[in-house]
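There is one chain below, alone, in structure tokens, taken in the form predicted alone.
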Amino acid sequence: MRGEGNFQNEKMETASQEKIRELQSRRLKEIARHVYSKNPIYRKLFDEHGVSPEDIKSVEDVTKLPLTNKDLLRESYPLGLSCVDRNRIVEMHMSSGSTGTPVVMPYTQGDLDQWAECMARCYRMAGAVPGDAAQITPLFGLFNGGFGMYHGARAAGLFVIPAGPGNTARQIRLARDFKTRVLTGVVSYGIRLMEVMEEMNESLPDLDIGIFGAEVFSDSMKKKISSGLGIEAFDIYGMTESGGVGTLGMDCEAHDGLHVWEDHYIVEVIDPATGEAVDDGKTGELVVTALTREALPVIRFRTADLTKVVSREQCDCGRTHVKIAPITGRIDDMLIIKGVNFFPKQVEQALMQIPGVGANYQIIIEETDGMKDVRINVEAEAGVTGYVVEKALKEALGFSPKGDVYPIGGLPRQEGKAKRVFYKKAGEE
């Protein structure tokens, strides 16, 4: 296989599940003692839940610990949940949301090293080798994307091109001139790159690997980007709360699930309503416990991301770490229209399977006198009719949404993460 022998830490990435469980048990005990002894908020939470670090004897005891969520991190803004002295914090990042109190993630040097290790594993798993040129297009700022990709690329021994976002014509020139082999970015930037390359009649023969994250990434969109850029596209996973992009893992060349770095994280899948574990293969909410973070290790953090355990067996790529399904949506992203529940990813999956439909679309929720309806606008090549789009969406969603078909380039673009869902009250333009 393409990535055979391509590991950052082969011994750990191919460790037996027995060894991984032994390591998780030891690290869970250590992290429980760490947060309990170093942070009064965690200590109070443990005490109210009736659990102490002494109760944690193995990885199975993780369920004895209290569930946490984003509210806890927001309420403790800016550094109320930190478990280290202020003088040990060397960097910080925070959530990219534009409203409400942000979630802040502080880092010790050890945390940065852990982040770099996890991200480097992702680069190597995608087939990158030391010396490859890696062009990093996410923003270098409070959002963790750019810096996470940078820390990991350095750890993996790659030639770093820290391009940042935007100025796509220059991005293409950089990729051509420096023979970029690895491109990283948010999903929507892969689409923008395709569009500009077509406008410029440009090709990038050295570009081989695309690592994309931060947005919904359906299989259909992955195929469209892979075909349009002539690359193999990978779906990377990580969040501010887990420590940043790549900390949780990525899909390998099999592209049938996301490997989670189990020596650094325990993942559970629970029923969102009851909080109880669901069986492997059943969709539920992902819960994450960080085992090796120092400044702010999350404990049984409810991500609101929906997934399922795909496999606990050794993968053809050689890795033994659990595979979860690509994120299908978020609990708080679910839309309810005309009594039908659906997620934006289902819309994208349906649209990308229509020949001639472009990669840019809008889901507009319109509310009139308390009643909600949905309009789905798409870009498409000449010959794609509204009827064709409506028929595909009805088959996918169970009802016929309104909408319009625009020529390619007819819908607005945004810098950074693409906005797909819009809300409009009656009378608003």
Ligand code: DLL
Second form
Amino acid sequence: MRGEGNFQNEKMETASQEKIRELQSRRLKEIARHVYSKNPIYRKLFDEHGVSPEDIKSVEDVTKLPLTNKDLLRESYPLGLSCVDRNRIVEMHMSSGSTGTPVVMPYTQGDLDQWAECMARCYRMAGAVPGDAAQITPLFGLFNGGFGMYHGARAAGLFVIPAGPGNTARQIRLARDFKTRVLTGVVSYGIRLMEVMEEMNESLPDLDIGIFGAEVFSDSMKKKISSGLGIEAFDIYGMTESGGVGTLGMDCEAHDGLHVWEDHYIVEVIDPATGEAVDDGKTGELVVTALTREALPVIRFRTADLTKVVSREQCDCGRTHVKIAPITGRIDDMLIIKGVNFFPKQVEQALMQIPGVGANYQIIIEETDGMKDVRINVEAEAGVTGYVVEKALKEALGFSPKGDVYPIGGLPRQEGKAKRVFYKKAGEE
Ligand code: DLL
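Moving from the form predicted alone, what structure would you give for the form predicted together with this ligand?
Complete assembly follows, chain above in first position.
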């Protein structure tokens, strides 16, 4: 298998669960002390919750700590939650999120090294080896995607092509001329690349590994991108709050879950309504505690991302770190139409299985007199009828949404993370 024996930090990636627990216990005690002693907002939060760092004796005690969420980070804008002196901060990233209030993540040099290590593990887990050309297509800027993939590629000893997004024809030439073996991007950029390659009638024989994330990534979309680009596609996870892309792991060659780097993070899955832990195998909200970050370690951060624990056994790839399911979506992404609850990912999964349907689609929620209805527009090759699409969606969702079939290229394209769901009031265009 391609990733077998291919580790960035073999000792840690294959350490026994017992050893990992021991390390997590030690690090949790340290991080609780760190945030409590260095930041007044954290101190107040712990005090109000009636917990002190001395109460934390092992990893199980994580549940004694208060849950936190995006609001805490937003309210402390710009650097109110930082736990180090300002002169130790060497880089920052920021996400604006849907409400527009930014979340800032400052980094010390130690944090950059931690990020690079996590991301480098992902590259190696995908099968990349030192010297491979890695073309990095997410934005280099406040978005953490470009720089995170850069720091990690350097740590893994790769030949970095910091292409950034856009100009897809040039991107394809770069990949051809510099023999790109590893290409990274947001999921919708993988789609874009596939389309332009088809238009240009290009193939990239050296391209072998695609690392995509930042957006929900259904299995059927993964298959489509894999066959379209002639690569093995991996689903990479991370967020501004955890410290960026790759910090929360990726799937290995077994492709049956994302390995979370447990020496750096404690993950819990909770019932979003009660805040209580759910059993392994049950879907809930992922909660993350950063154990090794200095500038802004999140404590029991409610990600709003839905997933479940898939396995805590040693994987065929040799890694021992917990596997979680690919993210279903964010809690607030759930749609309720005509009494049926569903996630955009289910629509994607159903659409991508229809032969001839393209990779771009829109879910439009229309509201008339307080009643919600949904239209699903897709792109498809000639010959794919609305009837075929409707039938597949009915099977997946239990009802038939209206919608139109556009020719390939007929729906608008966006840069960065794709917006798939649109809201419209009656009569609006
Ligand atoms: O999207 C980090 C990233 C960059 C991941 C490039 C992968 C590739 P944010 O902009 O802070 O950071 O957005 C984080 O995006 O809470 C999830 O809701 C979603 N997300 C990230 N990766 C995945 C994934 C980056 N693999 C938010 N599958 C997260 C599903 C993802 N959703």
